[in-house]
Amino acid sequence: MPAQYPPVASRFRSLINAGKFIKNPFPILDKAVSKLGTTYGFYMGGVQKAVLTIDPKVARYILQKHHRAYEKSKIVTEILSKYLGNGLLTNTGDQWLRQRRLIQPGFHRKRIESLIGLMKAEVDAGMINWANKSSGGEMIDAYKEMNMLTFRIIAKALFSDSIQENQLTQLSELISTIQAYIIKEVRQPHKRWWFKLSGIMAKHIALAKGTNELIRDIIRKRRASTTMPDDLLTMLLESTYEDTGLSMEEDQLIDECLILFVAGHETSANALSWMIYLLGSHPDEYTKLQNAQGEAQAALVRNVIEESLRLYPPAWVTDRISLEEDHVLDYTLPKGTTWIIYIRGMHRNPAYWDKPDEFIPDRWNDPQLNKEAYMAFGAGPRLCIGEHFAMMEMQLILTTIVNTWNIKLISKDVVEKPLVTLRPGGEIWVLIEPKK
């Protein structure tokens, strides 16, 4: 049957857009979906065709009901797999489940809450240096710091001790400066030959083998030492394949402990970012969660979470690339095909919420909320894997902040960022002083 595509945008017009595409693709993105429709066809970097849908039927279809018929695309499997590995994120096939089946069992939620201690020494100890900052009158950087509480949280949850503080800084700063690169390389297929020709490419490939080196000493170290902490590092050299009974080869060990600390730490720091930022924008809600006690300001806490998240999804993109030719909607679509969700879009398409620009924390407290439309943590077999982690994480964090301080939000307007996942663009300056 021939190939049947949605609208598509224009090619030239892309291929123009290609660097305001790479500061920032929204405005293109969002501008191309109330003029072509909710499922669209355009050219990635004005060279490959792909087709982006912000349908939430369209994505549950592909992502979860025939979700057989589609595996992660060569941005994830082969570009990101380059410098993060071949871990949950980037695997695929039966390779993929087999990793997945074996892992899952450490993150289930009553072991997740076995860490819950380890969170709240990291949360104290950064609550006390806040306070340190806040005695003196400081501003502090919610991003910054958000980012540095929860690299140490999967750091220790991942590694207990095992991982000291210069190895600690070293991981961040190669993993942030790996990310920056991946980007390009990611939103500019075009210029791929020149990133391997001048040697740009290998340069990042060579930061990554810097990351696995260092890993790949904290677990040799671990084997080598009599005791074994209770941490996820501990749990997956424990791991046994069902088929074989053995436990993972090194790489393979390294790799996924590289995509837990990628994954891990980047998506909860931007989304507690946001989180600040949305309260600091909005001190009523603020002021809720801080008169609110026991149950009823957990529940407050969830709203929060969830209405952030729907605002600023880290995950903010999603793709899968088609095994088999299908029919999706009105369309028939090749083997091979390339399918953008665009997570971001969905949640903010007033055609499945109301006032979807705004924060409105209890629209959570609704029965007949549209939550088909909300993707946070993906959906389908690949489900984000530490969903309960980071909901358990974020909850800890963001109800210790409230009930300890009071904030004054200086950064007014701050621009998303959105790189592999959805940053803040700048600063999110903020005043703390103790709550009376």
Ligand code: HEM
The other form holds:
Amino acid sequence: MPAQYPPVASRFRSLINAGKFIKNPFPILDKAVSKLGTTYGFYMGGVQKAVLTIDPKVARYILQKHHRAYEKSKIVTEILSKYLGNGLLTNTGDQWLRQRRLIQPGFHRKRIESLIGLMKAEVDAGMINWANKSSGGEMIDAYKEMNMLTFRIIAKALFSDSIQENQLTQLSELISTIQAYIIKEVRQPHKRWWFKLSGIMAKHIALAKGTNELIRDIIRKRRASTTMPDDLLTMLLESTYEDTGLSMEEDQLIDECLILFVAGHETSANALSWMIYLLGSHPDEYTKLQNAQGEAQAALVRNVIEESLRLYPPAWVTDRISLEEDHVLDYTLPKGTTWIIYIRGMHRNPAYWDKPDEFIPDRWNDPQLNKEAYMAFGAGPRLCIGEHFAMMEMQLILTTIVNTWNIKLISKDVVEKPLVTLRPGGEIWVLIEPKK
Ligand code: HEM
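Would you mind giving the form predicted in complex with the ligand, to go alongside the form predicted on its own above?
Everything in the complex follows now, all chains and molecules, and the chain you saw is the first one.
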């Protein structure tokens, strides 16, 4: 059938806006939605036709209901996998499904609960550091602190004491250097030839090899050891494929560990940083959390987490490419159509949310709240495997902060920096004082 696209954004206008788009795509995307509708066509890179949607029904059709006809696009996965290998986040097709089936049971809520002790030890150590800093009322950069803490938590959840302090520091530096470079490759495709020619690409591939060898060393030592601690590495080592009864090959295991680091560290760090920023901007909400206890406090904390993830979803966008011609709404889209699912746009659209730009944690108490337009952890079979992990981690950290500190936000008007994930555009300075 001839292709029939939804209203298409002007190619000319996209070219004119290209510079602004790279700086901050949100105003341009939101304006296009209000002008063209919740599903519209555009020219990707000014050349290839693609479709963007914020419509939860369309998004759920692609990610969930008709997911078999769609696959993750190569825009990001190809670049990520060049440096981070073929773990769950970057894998596709049958190989992804086989890995997902293998790893999924280990991320079941009950299994994840057994990691709470490891997490708590890291959070407590982090708070002692804050206490040492804050004897006279000290400032912390919440973004930096949350990055360090979530990195330590995922490292310990994966390897417990099998990772030494110097390895942890080394791994953190390697991963952040590689991630910073990946962002350059994603955002500046026109410079890829230069990255290749100048040896910058090769340098980062070598660094990625270094991370692999570091993880290999930890895995080999664990295999040789007689004790098997209750951590994610043990879970990954003990999981066996349904068809062969065998466990993962070493190289695959390394890729999965590295992907868990990357997928599970920055997202949680961003989410927590935005949460502290939002609570710092709404002191009444912070006091409300401080004044509650037990299950009542836990419920309020969950509301704050959901509301922060709605306003600042770390995974602000995802994409899929169609494997066959498909009919979506009244349109006929050819095989190979790239779909951009703009999660942040969905989370902030007045068609789906009352006062969409306001921070109202209590809205999550409303049993009538339509959660169809909430997709912070994705949807369908590729839903975030770490959702329970992340929720437990964020609840623990937020509750501990609230019960230990009074905070005063110093950095006002922090802007959004949407890279692969949605980061704060700079430091989030917060004055902390022990709670009386
Ligand atoms: C607030 C924290 C987090 C958010 C908002 C988040 C969000 C997401 C989203 C939206 C996806 C789906 C992407 C898509 O469909 O294209 C995803 C996938 C994934 N997440 Fe998370 N995530 C978070 C934390 C974590 C943690 C803590 C881990 C690991 C411990 C993790 C591991 C993964 C993995 C491995 C995938 C790929 C799953 C697959 O494709 O099978 N995430 N995440």
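Only a predicted model underlies this, so the values are computations on that prediction, with no experimental measurement involved. Residue numbers count along the first chain shown, from 1. If you superpose the two forms and keep the largest set of C-alpha atoms that fall within 1.5 Å, you have the rigid core.
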Would the C-alpha of residue 182 be classed as shifted by 2 Å or more between the two forms after rigid-core alignment? yes
Using a rigid core alignment, state whether the CA of residue 288 is displaced by 2 Å or more between the two forms. no
Once the two forms are fit on the core, has residue 203 moved its CA by at least 2 Å between the two forms? yes
